[in-house]
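Quick heads-up: it's one chain on its own, the form predicted alone, in structure tokens.
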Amino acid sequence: MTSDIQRIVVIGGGQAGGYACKALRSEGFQGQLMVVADEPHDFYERPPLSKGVITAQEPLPRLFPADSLAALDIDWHRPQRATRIDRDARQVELNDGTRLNYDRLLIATGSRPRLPVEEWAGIGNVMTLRSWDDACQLKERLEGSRRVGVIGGGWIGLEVASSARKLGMEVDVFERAPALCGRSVGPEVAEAIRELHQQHGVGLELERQDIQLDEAQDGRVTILADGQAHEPYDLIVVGTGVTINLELAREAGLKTEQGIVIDAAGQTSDPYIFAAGDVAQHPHLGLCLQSWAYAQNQARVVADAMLGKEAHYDEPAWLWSDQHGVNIQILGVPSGETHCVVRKEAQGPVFFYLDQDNRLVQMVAFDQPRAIKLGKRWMSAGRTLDPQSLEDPDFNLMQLR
């Protein structure tokens, strides 16, 4: 450990910030650990917010038990915002004027929901979902709703649609693209997701380019989609992507593209500043991954690097979604020319996207977590696979370990 590191500031109280703090202490950092968070809550996970929190009254999904969190000995600054990074003085300025000195700085500012039309923010029964407070409000609003409209056919929108159906509501999903989750999975997977939602009674309005909202006198909201009016909805949930919180980094002069540009150790263009989680552009993919696994595992690597240890992050993208009781896991991202091999089993289908040399580029499994574990090994080894074996449900995939 570098002896001159006595003060570390973490901007962001989410999953990446939390796991970085835990890793720093686990690796022996005994100096002052300061966390700036814009929410008053302890570190928590976001995936349950669109599922169990709004359907089963689950409590705040804390990352760590109270005693483990206390052992991290964090100097909290919450709810507060970092408003400026002074790189020359190595200080972070907060909204109340406080200035925090740092020897190493971690930016884990995450992202925020994006509204396609700014005016929608002024409509009372239009919501986005990102934080614990959002989830609590959404749960309360759902309790008094009969019809729910979801704008956005990506992962968050579809999870909300699934939860609302579980609670017995009528649900329609409006999506501009011709397929669900079309930017992150192939057409074969998108079709399987569409069938899943239709089987569970979700109305799907795809390829709706012009979507307008109008608030009625009773507070309900009418959707006008490509000129077609729909019966008013009690609640509208918008899940049309996120804006990466890059403002601090850009104003500080750090190199940014889609996210903050980092190397495999999480270091930014400033040797004293690191980035983790949503805001950190994946060092190999050049993308910002809104992924639980990336936030956790990449943050651990960054913690080592901040302490001067050899560290690099090279894991493939991996995320999952729970919809209508089905666990959908996605390994890898769409890339280049691929062909799809579909394996149909009783538990659920597995989709293999292979390159011209029959190496795995992306894999999507419905209720097949063991298959995903194998896929990680194949990707890591760059293994050449036999499409006929993958497709045959009687062939034991474990033989390809």
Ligand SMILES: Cc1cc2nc3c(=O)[nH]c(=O)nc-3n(C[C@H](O)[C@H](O)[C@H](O)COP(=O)(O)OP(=O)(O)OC[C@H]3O[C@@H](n4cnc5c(N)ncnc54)[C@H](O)[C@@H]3O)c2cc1C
Given for the second form:
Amino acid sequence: MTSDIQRIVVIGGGQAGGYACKALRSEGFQGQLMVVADEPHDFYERPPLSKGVITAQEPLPRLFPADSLAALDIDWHRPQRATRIDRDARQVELNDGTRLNYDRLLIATGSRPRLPVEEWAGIGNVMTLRSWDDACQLKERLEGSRRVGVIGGGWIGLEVASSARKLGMEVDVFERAPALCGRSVGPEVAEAIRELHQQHGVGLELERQDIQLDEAQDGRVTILADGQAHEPYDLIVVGTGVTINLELAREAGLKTEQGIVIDAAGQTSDPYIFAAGDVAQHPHLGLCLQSWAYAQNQARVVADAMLGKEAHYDEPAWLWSDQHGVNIQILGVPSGETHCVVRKEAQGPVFFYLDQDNRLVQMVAFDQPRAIKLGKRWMSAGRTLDPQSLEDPDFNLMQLR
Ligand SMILES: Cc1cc2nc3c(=O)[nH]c(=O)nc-3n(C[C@H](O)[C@H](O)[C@H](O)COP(=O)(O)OP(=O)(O)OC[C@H]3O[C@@H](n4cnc5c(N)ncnc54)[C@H](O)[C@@H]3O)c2cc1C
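In place of the form predicted alone, the structure of the form predicted in complex with the ligand is requested.
Every component of the complex follows; first up is the chain already shown.
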């Protein structure tokens, strides 16, 4: 480790920030570690917020137990916001005027929900879900609800729909596109997800281009979808994508595209500044992944790099979702021309998207985590696969280890 690194500032107390701090200490960093966090809570992870926190009253999903967290010896600045990065002075300015000096800076500011219509923010029974506080509020509001409308048929919207159904509510999902999760999976997977939701009684309104909301005096909200009014909902949850929290980086003049542009070590266009998690554009894929695994594992790599060690992030994209008791795992992102091979097993289907040389580009498995583990190896090795074997449920995939 280079001795010029005595002070590290991390902006963002989420998953990437948390794992970076843990890795910095376990890699031997003994200097001052400062975290600026605008949420009042200890580091926590978000996936349970749309699942068990709503349905099973799970507690704050802390990343680390209290003693491990204390051992990280963090100087917290929370709840406070970083408002400016002064790259010349190597300082971060906070909303109360405090200035923190850094030798290395990590930006891990994540993303925030985006509303398609700004005015919806002013409607009492319209919600988005990002934070622990949002989840607590959602849980409370669901208790008093009978009908829930979900706007956006992506992962978060569909998980909320699944959780609300589990709690016995009537649920309708409104989606602009003709397919669910259409930006991250192929049509075959989208169709399987649609069937899953239909089997569990979720009303699906696809290809609804023009959505308008009308708040009644009793607080219930009518959705007008392409001019057609639906019976009022007690609660509307909007999951129509996110805005990446890029403002600090942009104003500091760092190179940004969809996210902050980084190399495989997480370094930005300023050698003293690094980025991790949702805000950090994937170094090879050129997009912001918004995945738990990326936030955790890429942040660990970046921590090494911040301490001057050789470090490269090269894992394939991986994320999961739990809907109606089914665990859906997605490996890789759609890209280029592919053909789909479907393997129908008793536990659930597996979808392989192969390129013209029969190499795996993306794989989606329903309740088949072991198949995904194999897929990770095939993908990393760039292995050529035989579509007929993949398709045959009697062929043991373990033979392709
Ligand atoms: C409800 C929900 C369910 C999810 N489920 C899954 C799942 O099942 N599988 C999966 O793979 N992924 C899932 N994800 C995605 C995953 O949780 C995110 O990719 C991950 O949290 C990103 O971590 P991060 O640290 O980059 O950002 P975050 O966890 O969002 O942390 C960023 C933190 O920085 C704070 N911040 C922002 N700006 C400032 C500032 N200027 N000053 C101080 N603090 C600031 C933010 O408030 C936030 O606390 C889910 C996300 C949500 C919201």
